[in-house]
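Presented below, as structure tokens, is a lone chain in the form predicted on its own.
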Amino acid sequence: MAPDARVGKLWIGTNWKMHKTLAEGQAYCSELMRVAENLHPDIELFVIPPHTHLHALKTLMARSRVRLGAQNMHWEDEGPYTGEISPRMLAEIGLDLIELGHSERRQYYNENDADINRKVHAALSHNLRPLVCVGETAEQRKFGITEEVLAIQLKIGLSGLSREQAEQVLIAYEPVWAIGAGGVAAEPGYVEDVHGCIRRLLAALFGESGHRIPILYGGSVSESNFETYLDRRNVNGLFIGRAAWDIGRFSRMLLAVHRRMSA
């Protein structure tokens, strides 16, 4: 197995959400760095911890190939926004990625596509690579409007980007009904169909550049099913939740991907 030629790399990473103390995170990342040393060079590996861990983990992983990201940020560089973190603050740490638009942010904190668009532009202005999460709810899927929902999220969320800027974006398709403790794993064929839809939307928005934007799948990805998703067209990586929080399980998955790509 090799990544899509136009995308070039296979992206695999995890968002810890509100889990792991700093000490636990340091132990996890120390082992992850050890595993990463022997992985196929076309695997782009990343981890997204809580904000409080970022500076210490960046120091720990300064010479590692593992990319480090943040879970959210404000779009302003500074201002009277109690409890928020600015892109300038995150860029100062030396981060690589910024996760934007996760369904939990949309659901619990009322973030909308226009907010996400402002954050995408702010991230790019500080050389942070946006990882933009999109996905439909169970009700939207039931009514057959998945494609329309994704089109709205992508058209607004990526509005105003040049083709060159668009190539710096990552998309994570995370159907809301498939994530979290009660999530149901999506059928690989369904994931392939939706990723194809996303690819067509990106190509319509950005031409050939739309074919170079990595599309990752996330949603009840596990040690038993992750390879079935990687076999599907336009799946350019995996954004793994709780299955990757245990470094032993995550390492086994990464080594399996390495063997597939080296065969």
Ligand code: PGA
Contents of the next structure:
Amino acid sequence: MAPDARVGKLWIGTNWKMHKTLAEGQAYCSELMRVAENLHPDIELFVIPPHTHLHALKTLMARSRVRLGAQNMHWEDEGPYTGEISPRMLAEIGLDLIELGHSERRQYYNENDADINRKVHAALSHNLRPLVCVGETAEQRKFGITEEVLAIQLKIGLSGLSREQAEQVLIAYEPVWAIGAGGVAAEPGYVEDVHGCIRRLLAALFGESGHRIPILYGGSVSESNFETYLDRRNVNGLFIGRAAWDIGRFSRMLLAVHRRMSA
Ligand code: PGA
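Provide the structure of the form predicted together with 2-phosphoglycolic acid (PGA), given the form predicted on its own shown above.
Starting with the chain above, the whole complex follows.
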């Protein structure tokens, strides 16, 4: 199995959400670095821990191929925003990625597409790659407006980007109804259809550059279903929550992907 030629790589990573102490995170990343050493070079591996762990984990993983990201940030470089972290602070740590617009941020902290757009621009100006999360709710799916919802999220979220900037972006398609303990994993055929729709939107917005933007699937990806997504068109990676928080389980999944790509 080779990754889509125009995207070039298969992106696999995890967001820890509000889980793991720093000590637990260090133990996890030490093992992940060890596993990463022997993985196929076309696998782009990333981990997105809580903010408090980033500096120490960057030091730990300085020479590793594992990319490090943060779960959220403000769009301003500095200012009277108690409790927020700025792109300048994250860039100073030397992060690679910034996750933006996860459905939990949209749902519990009222983030909207215009906020996410400001953050995307701020990230790019600090050389952080935005990982922009999009996805419809169960109700939106029921009413048959998934495509419209994704178009709104992407058109606003990526508004004002040049084609060159768009190529720095990663998209995670995460249907809200598939995420977390109460979620149901999406059918691979459904994921392929929606990723195709996202690809057409990206191509309409950014031309050929839209074909080079990786589109990852996330939402109840598990050790028993992850491979079913990998052969699907326009699935350029996986964004995994719970199933990747145990390093033994995540390593088994990574080694299986490695074997498929090396076959
Ligand atoms: P999950 O989380 O894999 O635990 O469903 C996915 C996500 O929120 O990105």
